[in-house]
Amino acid sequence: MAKKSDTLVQIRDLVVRFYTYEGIVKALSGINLEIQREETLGIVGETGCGKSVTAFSIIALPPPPGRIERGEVLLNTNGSTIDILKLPRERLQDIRGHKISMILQEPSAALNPLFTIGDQIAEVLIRHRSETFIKMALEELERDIEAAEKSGSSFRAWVYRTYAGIYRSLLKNRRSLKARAASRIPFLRRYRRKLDAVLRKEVVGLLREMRIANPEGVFDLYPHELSGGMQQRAVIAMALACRPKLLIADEPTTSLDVTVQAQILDLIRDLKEEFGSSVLYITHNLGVVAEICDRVAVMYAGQICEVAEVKELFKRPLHPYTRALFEAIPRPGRGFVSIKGTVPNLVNPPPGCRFHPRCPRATKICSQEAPKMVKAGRDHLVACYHYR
């Protein structure tokens, strides 16, 4: 288990509200959560409990008309701690896709139908790792200059030196006036070819790591020409292009068949180990949680009600809602057991513990005051008055 000093992301007292015509929706009410380095943390709960809102709020993008009212999302990286929610827009754009990436539920919605798969992944690389690839292109140009001089082709050497000068100006300033002027001249516009070739090689390598057959061919395909599983692999390649510290996977296998689901889960697990990333995996499937997660947080109606290691939670679920989720898993020889009642309307959530209208153990205090998160064992936290 990771130590306290190994915490990558810390969410403190996160409150998110949705301002609608029906009223103010209390989407998240004081979320506290930690994600350790190189671990997979699962978030489970019924639809509408706030799992996806938590994920989007980590990168300061609550779904509209949501608004983050208060709280902190602390990212510990490079020996320093920054509060993502307090960063200006320019800094946030450097964090999103670079330090923290996200895989969305529906891959076809995450991909632009007007651009090829290769172009969309290359855009992420040039946005966050432009210096690396410009230097690589410059090194290749310098080798071309040397080869042209040896062959006695002075004109070709001059062309390559001109292109190299444009790349050097880009290293100093991404919005270089020289590069912008060159882009308007057909002859000089060809300087981009070397950079495009370097990017293509990197993207093809990424697609190969995603276990995509014929990655060179897939580079030039449009999203509609790929199956759902292939689209999801392309989205994962885009998310992992910059080797993020945290990968948020928001139910990435929901729209896929069972065989492809297993392949995607294996892929995420292998890539996490290869890149040393942490994973926040959002799902309502406890079977997936048991397969890939190290720890799990159970959410209900915008609040965390229990956090524990996966084995501990499956062996000793303490919160009545967690127990109800396990009871709802179909088993041979037993009928389907549903959780009585429905998820509350978060415009007017019930007072006290939000689960108490559906809880078989509820007493008077449960409807009066919300229970605080308490330690119920080694790395096992629960918010319930009657967990014992």
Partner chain sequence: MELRAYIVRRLLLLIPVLVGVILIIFALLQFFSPVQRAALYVRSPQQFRNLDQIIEKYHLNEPVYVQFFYWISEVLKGNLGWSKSVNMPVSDALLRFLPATLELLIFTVPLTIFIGIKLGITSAIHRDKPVDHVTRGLAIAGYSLPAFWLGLMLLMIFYGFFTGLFPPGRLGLDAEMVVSSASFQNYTYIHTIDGILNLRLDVVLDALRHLVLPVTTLTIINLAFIMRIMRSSMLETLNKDYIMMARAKGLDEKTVINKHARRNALIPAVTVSGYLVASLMAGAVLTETVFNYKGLGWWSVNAAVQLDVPAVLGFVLFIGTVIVITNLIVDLLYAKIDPRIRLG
Contents of the next structure:
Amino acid sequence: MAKKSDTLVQIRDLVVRFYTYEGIVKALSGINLEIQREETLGIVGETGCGKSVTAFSIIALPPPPGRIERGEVLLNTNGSTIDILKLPRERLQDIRGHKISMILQEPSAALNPLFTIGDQIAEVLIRHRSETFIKMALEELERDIEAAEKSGSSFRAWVYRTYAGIYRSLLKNRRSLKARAASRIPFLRRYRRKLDAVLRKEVVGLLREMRIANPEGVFDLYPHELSGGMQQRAVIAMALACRPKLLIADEPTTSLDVTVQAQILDLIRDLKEEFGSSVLYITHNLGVVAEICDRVAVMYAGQICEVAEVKELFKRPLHPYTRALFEAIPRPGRGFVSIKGTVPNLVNPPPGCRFHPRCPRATKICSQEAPKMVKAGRDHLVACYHYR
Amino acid sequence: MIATLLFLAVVFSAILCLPVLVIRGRMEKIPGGTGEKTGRWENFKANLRPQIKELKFSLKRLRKSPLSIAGITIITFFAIIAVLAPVLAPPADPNRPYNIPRDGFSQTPKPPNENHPFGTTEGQFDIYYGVIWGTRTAFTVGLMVVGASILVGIVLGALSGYFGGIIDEIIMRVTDVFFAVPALILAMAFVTAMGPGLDSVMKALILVWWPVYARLIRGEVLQAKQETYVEAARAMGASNFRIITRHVLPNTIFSVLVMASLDLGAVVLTAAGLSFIGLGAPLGYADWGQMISFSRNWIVGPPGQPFLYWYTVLIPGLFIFFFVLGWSLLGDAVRDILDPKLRRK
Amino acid sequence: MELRAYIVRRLLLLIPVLVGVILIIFALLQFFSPVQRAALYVRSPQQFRNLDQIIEKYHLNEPVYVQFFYWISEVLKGNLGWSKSVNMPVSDALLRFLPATLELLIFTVPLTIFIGIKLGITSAIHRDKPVDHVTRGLAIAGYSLPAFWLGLMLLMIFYGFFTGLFPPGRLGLDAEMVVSSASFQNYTYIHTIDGILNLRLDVVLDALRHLVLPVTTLTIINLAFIMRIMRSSMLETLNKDYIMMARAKGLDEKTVINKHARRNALIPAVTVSGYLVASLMAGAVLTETVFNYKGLGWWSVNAAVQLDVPAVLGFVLFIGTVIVITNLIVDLLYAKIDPRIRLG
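To complete the pair, please output the form predicted together with the partner chain; the form predicted on its own was given just before.
Below: every chain and molecule of the assembly, starting with the one above.
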């Protein structure tokens, strides 16, 4: 049973709008959602219902031309609560990739084609945990200095001491002038090698954890040289490099082959256990939800209509839209059942409950006033007047 | 002159016909299009709706872009000057309106006065008359060259893109050759070979400009070839000519128009360059490039009055500049709006 | 290994283009009478006296393909004819005027590319904001300026109003004397470089003073080209998933733009920089003419006006070759930036 202190992220009344030439698209209208520690929360819904926008808004990166109009995203870490959306830009960047990280739908597009896999993963480490690695590099340098002095090569010892000096200045200041100057001077530039070696070791370890065969070789490959599944593993490595508290996975298996999908799902589930992270898993596939999630939120047209534990939701779907979703799953011996009507245009969404024009149970009140979230059971919330 | 006008008429009507072709092409894309009488008008409307929506959307964006508004205003202004040229500057000899009247033969330019509102340039050519009728020259050169290039480009580009294979290879290698030498330099060589004159300039520019359109149209045709409706038309046994003219070409019209509006400025600029060098219009012909070349010796006034002959350089130059600017602004704005990669963001 | 195959393939593709340029030039020659064409084979002024012999010798009255054979064999030997406008063989004239144009381009190319890329990126980052509109407006205005008119206007101000501040020509009289004196070693005939090598600061400064206006003119006119491409490719890149990913990694905006976006956005800009060279050469023709800057462009215009056909054709052939080679270099650069090409 989730206690109050177990909440990791709390989204409150989040409103996101897209300003386009065709009008203002009300992409999210008042989202309320909680993500508990070490749980996997799924968001399901049709394309364009706002599930990806929700995910991106958690790290204050709504896809352009979107704008966050209102709302709070409260992050609970180390006993204190902060509102991500109100943070100054630099503190926000410290959280992205460190406390909260992302996996995108299309791994081949998420990787920059011009840098090697290793480079792109090491980039996260150096951004958020540079201190650890510089200290490691320094320790190794000191061992080298000792060894050099023992063998009587004072020149080598002197060179290593110079490098160590650069690392110390980097420890004091991440944008140290000394280090920046040194990286432009031949020979002095080699100081980076120690750090690179330390990073490489860490990244290779990470890649191995992602169950990538031959991680040493993959480190130096460019994204286009890997298969889709391998690319997605590299992206996951990038996301998990700093052991984030929350991993946002935006349909990470949609573009992959079925067999690879299963592997990636297993990987995410196992790593989540191992790293103790929470996962926000976005998908339109109810099968995947059943397999990986602890709780599910169902979204429709920029609003959440039902939240429940997985077993509960599959056993007892309450919202008419959720029921329609379940019925739309093709089963043998039965024709396709589709939801009547079309997805509403979010420039002029229908008044009241947004599902009412397509809803078989709709009554007068549905078109007048939007239903509030009500408790319909243990850990089961639903926004509908007629769920009974 | 009559030949020129006839040619212009053909080019214009061809351009005007293209939207009609677009509509007809769309109609045939759905089963029961032009072929059946029943529901013809409904189909027509249904098919046109996305097209009209798209056009409205584009026009709305065009109106919102300050740069394109500026471009359209400038072009309209020049078009009015060109049309009203006989009123604004009545020619002395109606048979040869493009000859700038001279007021004497003195080399030294004279500043603006009541007889010559913009003054006279070297050789006492009236600057006002020159720039007004020069507008007509600019439009003629621009439209002729771009129009002819489009016609040649459509034929060769469509052949190349639609049939592919050896025809494509040959035509594309030829365009490669033309792209290997800058238009101005190659045109200069052609004019040198054909002998100086405005006709040579236009012929030379057409010769060096068509590859731009051949490539553009080839690319579009290659893309259109992939579309399902073209494949469907082929499966239904439509002839190659019909497929090209009805289904493929109409879809290239937007990119051709963008290119054309950008090119009109560039063509006039290049032609003015050739005239400035001295390879263009004959002496005294109303042409902006030549008028600037008249001013070359009068850049610097006598000591103490450095800007004494400013009018000889500034006025014709501003005319060229704004003319080209108008087309560039319009082309740039339209390109941005029609670029599928960048729009709707 | 793949890279070598790529280079070989690119080199093979160059051949038809060069053959095509040669064919065009030969076709142009057919506009002229045999007597005029005979000038193409003349190597010294004396030979002008017996043009008939030359017509005979080079079979200028024979069928076209025979003529082509003789003509091409002469071209391959480096004999491009006699340039009557400067009274020397065309090949000598090309060598003589090349350094000046090179000097102009040495300053213009980096300046244009650097400013163009910078403006393009700025414009893209601030899309549809005032900065974007102003930058684009200025670039379009620059592109619409006639090179020759801009040159004249600049002269009017910086030569006329600020008397003699930036004069036309290539060198002042004093510097000309120094350069042509025996004690001055002309290594490259590029005055700024030779001046540095000879430790003659006065020559360097004088050469720079003469370069300011032509370089400004050429840069302003060609800026829009690079800027426009850079802007649109940057806009496209900024919409890519990996940029979103870079932001989600917590990288600051500066790193996202400078590291992740810029290099990707540069690829299209590099592929078209071959056209930049073409456009700069065309601009150089007019600019050199206006500023009386005696380089290849000035020579070709001078030749064209005097109907010095061999000179113009030799110039076209030369420019065609240069641009074709530039495109090759650009392709190789492209392969260096983009690993997808590099690795096949």
